[in-house]
Amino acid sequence: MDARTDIALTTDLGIEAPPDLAPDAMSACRPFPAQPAHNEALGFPGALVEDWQDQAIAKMGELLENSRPLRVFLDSCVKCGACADKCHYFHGTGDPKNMPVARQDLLRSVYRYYFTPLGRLLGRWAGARPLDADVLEEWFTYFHQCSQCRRCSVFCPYGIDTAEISMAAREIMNSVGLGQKYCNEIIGKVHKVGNNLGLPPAALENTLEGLEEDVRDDTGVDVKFPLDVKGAEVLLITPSADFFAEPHVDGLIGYAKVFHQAGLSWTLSSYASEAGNFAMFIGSYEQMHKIANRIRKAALDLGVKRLVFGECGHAWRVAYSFLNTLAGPWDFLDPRYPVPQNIAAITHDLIQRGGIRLDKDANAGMTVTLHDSCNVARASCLGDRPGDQFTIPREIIAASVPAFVDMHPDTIGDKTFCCGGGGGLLTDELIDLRVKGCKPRANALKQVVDDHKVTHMVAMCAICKSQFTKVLPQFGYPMEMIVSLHQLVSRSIRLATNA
């Protein structure tokens, strides 16, 4: 193992204990405030207003009029326990306001105070406190220690959503002017440019190009990677990670040797480049409809038939369980498919039917396991039967390699543990964080490399493949062992010559 890491990598067979406490462990880390500029391309008060308290609770009364779940949620917590030990921040920190109840709980002492009849008259006797500048600075540090994960709302037993409670209080502040940067500023690039890297489209043409030189001089085969071409089947929306980084850019590869083996015609658009959806994370949805809207245009603009997702967690949950309110109706495309379909799905479906033939030789040597992304797994559907989410990509990497292998149950499937830096967490100044917050996928796939000499772990999530890239190395692995799900398929696949 690394002997950088401070992380201790202990595991009964991947399964986690509760920590020890470190109360306040975290207090210092908080993730940079967005500058004026970053707020006011959203709309939001350029800095915190004079009477931001006034402004907090007012939207904090519009948001639990317009959100029933919300106050129930606030309503219900019994205080059982169920969820304390099952944040994977908890477990790396031990501060226990990272403790799902407790995060929930700096909100909920707030709407008790404001918002209920006990708490105005009881107090803190009845869990209840006023909104101060103490009180908003653990909302700005604590609700930034929140992957949005939802691992906690599994075990609850009345289902409550703490990611749905981050999400809310992370758009009262930004209401009244305390955003973060790095979501704010990832968002403002895409209403500009269209993507998350703003990447204008000249770059990205130029990419793609480089990449149809790539495929053709390491295959032999003419793989088209088309850009804004009107009338395609296909509209492909992917993370912009895919254009630009290692293992991103080799899935893209996968996706355009699958549709070109399989006959289907297909486009990227240069004006919505971009499937993340990183509104979710600031719990605007104004912000994710602008963004969806742009979908929208670009697969009306060129004609399109079907639309298709890349690999990306929160991208694909957005698209999966909002697209068609944010932006739809989508009666323009072709009724035979779903609105939207993911790529994974697709793939799934041209290897059960021969539409493309994979050859397992091309990946010897490769044992694989697989990280179940958060967004995926507990928000999401990748066919039509439920828990495809779970075996269609164990399915694909099963017909791509040698060897597969899961990590244990409890770290995997609707239990998954998330990778330490979704949620809109995935920026340097919180990177003591995110090491802490991957400690329990790391004891889970130190099981599985000791036990099965596993060599590569698979996600098909943009934000998952850029956090272990940069934090695996801390617990001793190399970046590379984190691969795409269709970078596997990518080697794999056998393509038919251009004679």
Second form
Amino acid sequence: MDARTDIALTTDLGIEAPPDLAPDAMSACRPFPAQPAHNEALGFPGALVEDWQDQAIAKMGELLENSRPLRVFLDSCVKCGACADKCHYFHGTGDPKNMPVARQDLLRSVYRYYFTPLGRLLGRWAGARPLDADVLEEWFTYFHQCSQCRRCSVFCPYGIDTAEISMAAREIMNSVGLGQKYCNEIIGKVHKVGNNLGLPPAALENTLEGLEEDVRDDTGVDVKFPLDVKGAEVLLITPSADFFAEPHVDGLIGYAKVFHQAGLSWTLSSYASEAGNFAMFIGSYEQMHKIANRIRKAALDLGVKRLVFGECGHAWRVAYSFLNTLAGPWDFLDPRYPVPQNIAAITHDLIQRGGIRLDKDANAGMTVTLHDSCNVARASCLGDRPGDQFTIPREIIAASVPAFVDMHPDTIGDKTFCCGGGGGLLTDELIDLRVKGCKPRANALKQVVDDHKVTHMVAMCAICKSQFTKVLPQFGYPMEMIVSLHQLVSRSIRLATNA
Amino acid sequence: MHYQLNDQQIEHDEEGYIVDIAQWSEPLAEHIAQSENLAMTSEHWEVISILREYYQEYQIAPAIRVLTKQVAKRLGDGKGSNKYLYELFPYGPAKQACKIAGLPKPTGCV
Ligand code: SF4
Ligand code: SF4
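Show the form predicted together with the partner chain, please, because up to now only the form predicted on its own has appeared in this conversation.
Everything in the complex follows now, all chains and molecules, and the chain you saw is the first one.
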């Protein structure tokens, strides 16, 4: 791991100056292309097709037909520059192509050339250019330096969403046989095994048994981690990282304790053992649909009444915004509860009603801050009131620890900075980008560590948790500083014995 | 892309994970570790053997918690922590140790 302590941290992030421009600084940073087997498993051509230019333009035409917003986004930019310094990857790299408007222009220029009369006529004088091999390489590079976090769109007076543009670009590339290995290999595993990790049912069962043992050793209480239990009230859909990685698993233990204490019967499914839906990152509705339908099938097979999602940002966005269109109708579930529900909303409600009791002393010595995950912050609610995606986690934290401090207001809420690893970029070959893209968050964290002695940062997304545990050490913070939201609940919840 | 072990060529992917896990051997593990600037000690070998045994049974590497528990059992309680595993394998117990053990890389949000 190359040390990056050379990155200077500024503490007054609210007025941080834009970085010095470093043209093409990141032009060689791109992910591994997918191998033919990865692409073919998703129904994409294995390798770049011969007439890729024609096919790519045809695909672009199809997307423009089917998505009005895409055309509006491509048509309506007035080059006001408001978004230019709002991207964490631009902040971290200084590469002007990581300015959101410049990223959009990579696709917009080709759109203009083939789909607008003026662009065709005037070429580059109208900001238009034909699609050639260099442009394709630029697409593959810089559309994989966008985590689809939507921060830029918050500042755009026209609401232009670079994430949608980068999804469209990835969809076009996949359609001509240029996929990204990380995403496509993972989507293939979900189709085959049921989760991103490729964790087979027997291994899942073994892992859950181990957790039951651990919690029993730890607390003396028989907290269950049920798998494939027919007739359970709740089906919990959670990222498979919750079974595997730290601190994710501590969050899973927290969910189990909440269900236990609330007396709610619940189950996991070995068939739908993944909340994440990486198909969103590659813009593929068809793949998204296929993944989401595993959840429907599991809910039907197990005869559950409610659907609850664990801590995961993009999974929640897909669930919150699209689950009904993708895999509905959910008329076989209990109509008294929203579909889907988030575990945070359930825990929050139980705290308020006194259904569970938390003991802050169990987390004595902790001063905690919260990283709002982009896909929760900017694309959804957690409960049923606008803005509760911000209040719910904060109130849960406040109830579980002695001290909570927010980071700079320009770096939280709907202006939150991405962790640097979202959107299908959480892969080792992009580590340089991931470290640099984490700089704005690390800045804001440093400020509250220095000024308020913050000891821990909560994340409520599997990607954020993995990204931070890997990358924050490069800024001098230990990986144990990152905790799951429900890890705090897990440590502070008062458990009654089953007896 | 391959490791050259004596006169044998063993194919690996872009990141150094071997393609055919049946081609793994202890000398190959030494070789991979060397290419990662890692000197194998008996503790490293113990972790590798835990990983391989688990993989034999479950076709996947164990979760970090399962691994740390096994390590504690075999190497002593003080060593059953994620932190200790990172000391042994600085690039991460799951990823780097799997590579040396000849197992596929764990994928997903990990
Ligand atoms: S969506 Fe996020 S990563 Fe992409 S350009 Fe906008 S700010 Fe940058
Ligand atoms: S803020 Fe919107 S209109 Fe202004 S340059 Fe950026 S994308 Fe274009």
